[in-house]
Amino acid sequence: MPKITGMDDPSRAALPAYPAPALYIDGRRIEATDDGDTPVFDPSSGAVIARLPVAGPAELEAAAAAAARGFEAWRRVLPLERQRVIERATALLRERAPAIAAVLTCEQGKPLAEAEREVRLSADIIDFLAEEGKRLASRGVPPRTPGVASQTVQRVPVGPAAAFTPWNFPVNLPARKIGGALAAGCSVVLKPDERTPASALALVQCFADAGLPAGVLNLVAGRPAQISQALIADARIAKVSFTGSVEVGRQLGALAAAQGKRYTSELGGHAPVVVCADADAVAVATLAVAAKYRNAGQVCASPIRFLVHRSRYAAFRDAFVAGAQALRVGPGLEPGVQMGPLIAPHRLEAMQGFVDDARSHGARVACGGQRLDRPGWFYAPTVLEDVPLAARVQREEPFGPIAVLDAFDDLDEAIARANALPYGLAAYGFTHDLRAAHRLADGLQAGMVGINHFGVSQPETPFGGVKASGIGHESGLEGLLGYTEVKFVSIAT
């Protein structure tokens, strides 16, 4: 069993003061609307900790109008001046990182150390994008016609963007979208998840306090379907960016396509890990446990299917199971906690559904496999073995603390199994053989491939997938270019 903390006070860890959630439109906080409010929960106890005002038609109209005005002002600001404003915001984000991290943990549940790393990394992501914004160079094309003095290919901001982000990284994911948009000269209407509104608002507040003009960055929340339909249909919104499930991402993509709007999506994955015969099975298992159970497995690039060479399988399994059982599980604000709760009670039901289905197909539960008997929404770190390919967990993203262990005999077989699903976000491989490393790098069908490590997401690198895992990229230069249009200018004398 995992080590369970926080049982002396079964109700909850001591929470810091949780700020009142609000909307933010045209430079103003809105703490109440005519459309009522919705509860915000502490997932470590299940208690309601705040009420979030719901953005209705009036607020959505105001946000779109503000973004349109904000864009016309912000696009004319020189890239160097935009960078200076953005860097003032990221300086505030780093200064406030401990306080923002505590808020993040209150509403999302992850360990406080993970939350603070997320906030600080978000500042790095935004800074990189702002720096790249100064280098959006035009490209000259030699003319073919006499009298044409110059021809240039320019990158110009696409326009106001609607950005939809989920709850699992409530600062990092908005930062990717906000950073790219603002660096390119776009304005933003951000719609964070209603379960984690205060973290996103704290990020927005840093930009407001840094002097970002009113209307350039707005925040709305409430009823997701109503908001997405209204914003995507609004003629003033030129770009849509979404991070979330495949099902919702396809629905929003269809709405954007119907309006002829630019669309970027990151839609999750089912990441395979191929552990070759020459790898250090125990060392890889240690790394894999940390990667798998980070944020309770609620990570789109989380490793799920561990394909281990049969000669190394027993050593890997024993080390991995021991590591999973040793994890300290409890409220994220408690010292030493390594894994917090799931985001909502329905996610507990989803995890149990995956485990029960796997059992019904003949799988073995090596550890975990049940909800922890304590307040809050905690599920034990779980390892499944001998899982037939017909089981749901072999085909559907669990998005939780479930790992599936399988053995393989031939590397080509392992690569084929890794690529068998429609997902293609992240994939990983471990080997000391250079030829095997190149076979994995070339053969694994994913937007991001990590060989001998799990660190595929950095501020300087593009984040995105192939196949059903999405369209386009965020972060890196590619994340900036996604908020630009190509404009060709030819001038004759």
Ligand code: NAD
Given for the second form:
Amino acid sequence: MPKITGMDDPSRAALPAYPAPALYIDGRRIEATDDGDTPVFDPSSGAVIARLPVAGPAELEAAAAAAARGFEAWRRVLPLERQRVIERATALLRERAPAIAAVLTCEQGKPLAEAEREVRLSADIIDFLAEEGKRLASRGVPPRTPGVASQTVQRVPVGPAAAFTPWNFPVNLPARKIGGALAAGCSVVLKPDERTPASALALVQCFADAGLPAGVLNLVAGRPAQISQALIADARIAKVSFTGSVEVGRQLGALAAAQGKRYTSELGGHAPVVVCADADAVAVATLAVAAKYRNAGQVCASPIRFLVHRSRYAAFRDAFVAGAQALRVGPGLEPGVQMGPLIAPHRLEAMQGFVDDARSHGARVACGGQRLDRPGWFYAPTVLEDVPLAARVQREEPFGPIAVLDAFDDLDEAIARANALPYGLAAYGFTHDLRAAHRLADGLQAGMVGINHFGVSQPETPFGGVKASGIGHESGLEGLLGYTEVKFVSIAT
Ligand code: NAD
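Given the form predicted on its own above, what does the protein look like in the form predicted together with nicotinamide-adenine-dinucleotide (NAD)?
Every component of the complex follows; first up is the chain already shown.
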């Protein structure tokens, strides 16, 4: 069993104060509305730690109106000056990183050190986008018609954006959307997840304190379907960006398409990992355990299906299971904890459903396979073996601490297995054979392929999926271009 920490620990009494969540519209905090509120939980204990005001029609109207006014002001600000304001915000974000990380851990559960890395990486993402914003150059095209003096292809901001983000990276995912939008000259209405509102608000507060004009960045939350319907239908919103499940992503895509609006989606995945015969199975297993159980597996690019060459399977399996069992599981605020709780009780049920279904198909549970007997929403790091392809976990995203191990004999067979699902977000391969590395890089159907490491999410590089895993990109230059429109200007004298 994994080591459990935090039972009856007196340091739990010294939790940092969790700030009162609020909405933020047109430069003002809104701490109560006519539409009531919704509870925010500490997933490490299951206790209610705050109540979040629910945005109703009045707040959604105010947010769209503010974003429209904010856009008119912000798009006229020179890119150099925009970058200066954004840079002040990221300086504040770095300065406040320890405090924001503690808030993030309180509401989301991940280990504190992971939370602080997320906050600091968010600052890097925003900075990169703001820097690139200064380089969005127009392109001149020689005219073919006498009397036409100039033809330019410009990149202009697309307009006010509605951004919907989930709970698994409550600062990083808003940072990607806000960073791209503000760098391009767009305004934003952000709807963070209702389970993790305070860390997103802390990010927004950095921009407010850095001097971002009122209305350019707004935050609403409450009832997700009501908010997405109202904002996507609102004529003032020009662009919609969503991160979350395939199912909800398709719903919002349909709403956006019905309005003819630009849409970017970053959806789920079911990442395969192909470990070739020449790879150092034990070293790869060590890396893989860290990647798999980061954020309790609640990561869209989390490795799930491990396909290991039969000659290395036993070595890989033994090292992986030993690594999973050695993880320290507990409340994220405790020193030394490596894996926190799941976000909500229904996710425990979802994990148990995957494990029970796999068992009923004849799979073997090598470790874990049950929730931990303690307060909070903890599920044991789990490894499944001999899982028939008919089991749900072989095709549905578990989005939790479950790894599925399997052996293969032939690389083409492994690549075909890896590609067999409708998902195509991230895929990984481990080999030092140059030809095998190229076969994997060419053959794996995914928006991001990592060979010999799991680091496919960087501030400077595009993050996005193919197939059912999404449309468009975030981060990197591509993440900025998603908030721009091409405008052709031809001037005759
Ligand atoms: P969920 O479907 O309840 O929620 C996922 C996210 O979508 C939440 O942020 C929620 O607020 C939002 N949402 C739901 N309905 C919406 C609507 N009509 N309009 C706007 N936003 C809406 O799922 P969950 O139980 O919280 O998470 C589990 C599933 O979500 C997993 O299967 C996983 O695939 C997916 N997920 C993916 C990511 C990702 O990074 N790609 C992140 C979180 C969750």
